[in-house]
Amino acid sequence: MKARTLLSKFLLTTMTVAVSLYMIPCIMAADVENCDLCHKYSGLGRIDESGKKHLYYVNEVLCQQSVHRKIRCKECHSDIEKYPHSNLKKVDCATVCHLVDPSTDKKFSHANMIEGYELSVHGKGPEDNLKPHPEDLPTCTYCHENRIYQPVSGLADDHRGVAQEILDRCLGCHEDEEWTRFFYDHFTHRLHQRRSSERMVELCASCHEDEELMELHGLIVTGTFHDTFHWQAIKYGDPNAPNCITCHAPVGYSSHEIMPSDDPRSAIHKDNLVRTCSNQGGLQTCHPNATTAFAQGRVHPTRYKTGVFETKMRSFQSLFANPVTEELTGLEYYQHLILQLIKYFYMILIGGLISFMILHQLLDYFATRREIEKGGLH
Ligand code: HEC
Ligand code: HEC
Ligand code: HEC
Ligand code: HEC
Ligand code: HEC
Ligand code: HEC
């Protein structure tokens, strides 16, 4: 009860708390339920207990633009009965709203697709039988907050906007224009990747990177994707790049079905490589003469030392010594060694010429003193 008063005194105490706004999910300007009454306040907000800060502010304008602009906050937060709420339970994304699917006459909800999540290695397991440390898997909403509509203008590249050119050829029949709208919105949201490929690998890496925390599954720490080809084609923006998804999830499977390597399902068992890098039939071309032998490289390199997992590969170390004799198999021993030899030869190739060059330079710099103290040069 003390703690509740306590809290009580934070709350509605103007707060600047940076957070981009559109993290909440919300609703229509026409707010039938009158949650706009206390939401629209923007210093609503409080600092709990541990000193973490929220912000129960909600921007209309941003709502309105948003993907779940036609939901009711109450279909979403369905246990709302009394101010002030208490004990408020976390948002299902299976519940069930007023939306009725057009393609079936189903009632709508996400609960298709929590299914399969569930089924994927982010899934929390059966009820009965919980994975260890279900608390740090992602959740729905660790991925997605509430999109504001973000259309294409143009359908061949992804610029962010609405093309009046387009959307006055809709107009052109559907006389509405907010209607009209709606769907040029909903459909061209969806025609590009809505998080940039750099944007996505901060996403995966946030847990993929933790040392810590992937030690405790038993995964490696995928930190070594920013010392490959891969990253350096993303960060120089080229459309073909993968990101974390590219490979996880190609085309045929979903961003939320991601397997495990050793499940026959997953884009990444060993039966299924040479398609996931050829991606026939999706949008980026990638290696559409993928081999089997091709498809075989590491697109993680790590090296697994006395039970630690190293993830940076040392810059020096001795041609021969396999730092993975017991996991390596004889194809990958070779293959390491031949990178472990090219590794060398530019080691050598670089340091000779630097080397040689400033010997160069030395050289010119005594012979140009020798002929000035001669007299020869003025
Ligand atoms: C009379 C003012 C008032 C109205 C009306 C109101 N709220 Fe709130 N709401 C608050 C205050 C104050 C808080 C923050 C304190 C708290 O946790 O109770 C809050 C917090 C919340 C939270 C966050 C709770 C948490 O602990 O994370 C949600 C969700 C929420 N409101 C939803 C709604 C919805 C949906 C409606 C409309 C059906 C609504 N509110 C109407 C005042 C109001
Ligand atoms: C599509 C579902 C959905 C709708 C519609 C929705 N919300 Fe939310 N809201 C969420 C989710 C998910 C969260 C994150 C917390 C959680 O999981 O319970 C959240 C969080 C909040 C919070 C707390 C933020 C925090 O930092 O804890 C407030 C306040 C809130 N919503 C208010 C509203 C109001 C007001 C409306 C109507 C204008 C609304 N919501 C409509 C799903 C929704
Ligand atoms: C690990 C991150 C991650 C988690 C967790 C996750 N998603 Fe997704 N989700 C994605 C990605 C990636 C996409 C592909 C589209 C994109 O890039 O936004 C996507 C797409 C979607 C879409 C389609 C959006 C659209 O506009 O086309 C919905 C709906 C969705 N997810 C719902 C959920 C629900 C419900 C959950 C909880 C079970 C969930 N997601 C959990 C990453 C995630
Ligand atoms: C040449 C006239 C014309 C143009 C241009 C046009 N539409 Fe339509 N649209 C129609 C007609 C007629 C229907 C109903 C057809 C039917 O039911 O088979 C329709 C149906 C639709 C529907 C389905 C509505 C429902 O509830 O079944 C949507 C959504 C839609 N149009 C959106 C758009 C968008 C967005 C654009 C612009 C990119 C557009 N239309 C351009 C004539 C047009
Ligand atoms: C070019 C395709 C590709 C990209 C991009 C990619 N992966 Fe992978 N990933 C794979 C393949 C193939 C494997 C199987 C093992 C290997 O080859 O290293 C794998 C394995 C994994 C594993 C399992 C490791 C284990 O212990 O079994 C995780 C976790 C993982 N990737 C996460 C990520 C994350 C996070 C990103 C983004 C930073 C990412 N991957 C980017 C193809 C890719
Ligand atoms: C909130 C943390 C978190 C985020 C975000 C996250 N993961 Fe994971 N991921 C995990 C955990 C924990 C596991 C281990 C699950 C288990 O033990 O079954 C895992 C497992 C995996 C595996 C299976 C490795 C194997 O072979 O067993 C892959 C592949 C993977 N994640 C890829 C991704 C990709 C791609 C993304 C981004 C879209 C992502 N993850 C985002 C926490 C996360």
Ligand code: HEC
Contents of the next structure:
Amino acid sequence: MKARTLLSKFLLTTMTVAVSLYMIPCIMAADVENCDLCHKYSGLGRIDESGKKHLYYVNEVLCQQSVHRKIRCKECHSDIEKYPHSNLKKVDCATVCHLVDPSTDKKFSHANMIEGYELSVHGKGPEDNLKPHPEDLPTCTYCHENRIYQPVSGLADDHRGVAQEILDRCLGCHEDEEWTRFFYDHFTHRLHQRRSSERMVELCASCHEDEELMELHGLIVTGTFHDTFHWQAIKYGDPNAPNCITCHAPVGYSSHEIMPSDDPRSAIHKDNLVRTCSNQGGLQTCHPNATTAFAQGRVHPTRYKTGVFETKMRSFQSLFANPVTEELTGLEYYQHLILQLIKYFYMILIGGLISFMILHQLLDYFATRREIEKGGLH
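What would the structure be for the form predicted on its own, given that what you showed me was the form predicted in complex with the ligand?
What comes next is one chain alone, with no partners or other molecules.
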């Protein structure tokens, strides 16, 4: 019995040491700076002087499945010098990281994207002519998060994911499974749409439906996109339905370099609208036979408030209000007026029809009751 007990302890100790030796390189590879020592606690955070809550918890499992899993924490949080941290600056996404771009053999950086982004409608503008209220403009992390790679799934699965069968083919030549899985995940991750069309509209609308914010920056509220056929198609799951990026950054354009509509580089510039509406070379089949006249239609329906151009539903009294001449031409105004008349006609027609149906049912109900009381019906 004593010998058996000693043997059990020996085997248990051996297994523990073996597992520990196996796990050490994995842990070191995942978190060489030991940041997870503190950041693994879900309650780690603070409330600043203004009452804003800051959460510093990092889920290590999810982080190791994300697109940044090969990046050390200090490569982005480069100003951390002491523990606990203090007076930290926001992460600069243009920082050069240790990953090497295999197409150039140079260290990777998002700097080229950020340079173009700062000159776009969402950027702060050139250094010598910054836009007012830069604090309102979206940062990289407002639209992007540390996304999780698609899970490995079977070819027959309904949910999105990468296929184990195809990964096995890669492993036939590339012997290092960790390296192969990482680059396979990266490649297939880029083949998927990052967000569903519904989520994309929700993201853009989080700013562009804010009346106060848009007014502060001299922009038009685009909340009436939810009144369009495009949105109805998205809402009911049409895979061919266009979202904001489909039109503002179609094939040949970058979502980081969306330009104002009056800029010739913009996808919605008057000279580029036909190509944008036809979506030539894109995966979606939009309007392949689009003409110049077709492309002049407004995607975001317009409404008027007396003397003010805006994009919200208004009452009948605003139907004949004078539009701001800088926003609409005379032809566009009369086109809008005709559309409004048609809409109000159908509103009155449908409302009247339903009202008459209700009245008819009520009259039929009272007539039936009267017949029952007279004994004519059983």
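None of the values given here were measured: they were computed from a predicted structure. Residue numbers count along the first chain shown, from 1. Between two forms, the rigid core is the largest collection of C-alphas that superpose within 1.5 Å.
- Once both forms are overlaid on the rigid core, the distance between the two CA positions of Q65 between these two forms is under 2 angstroms.
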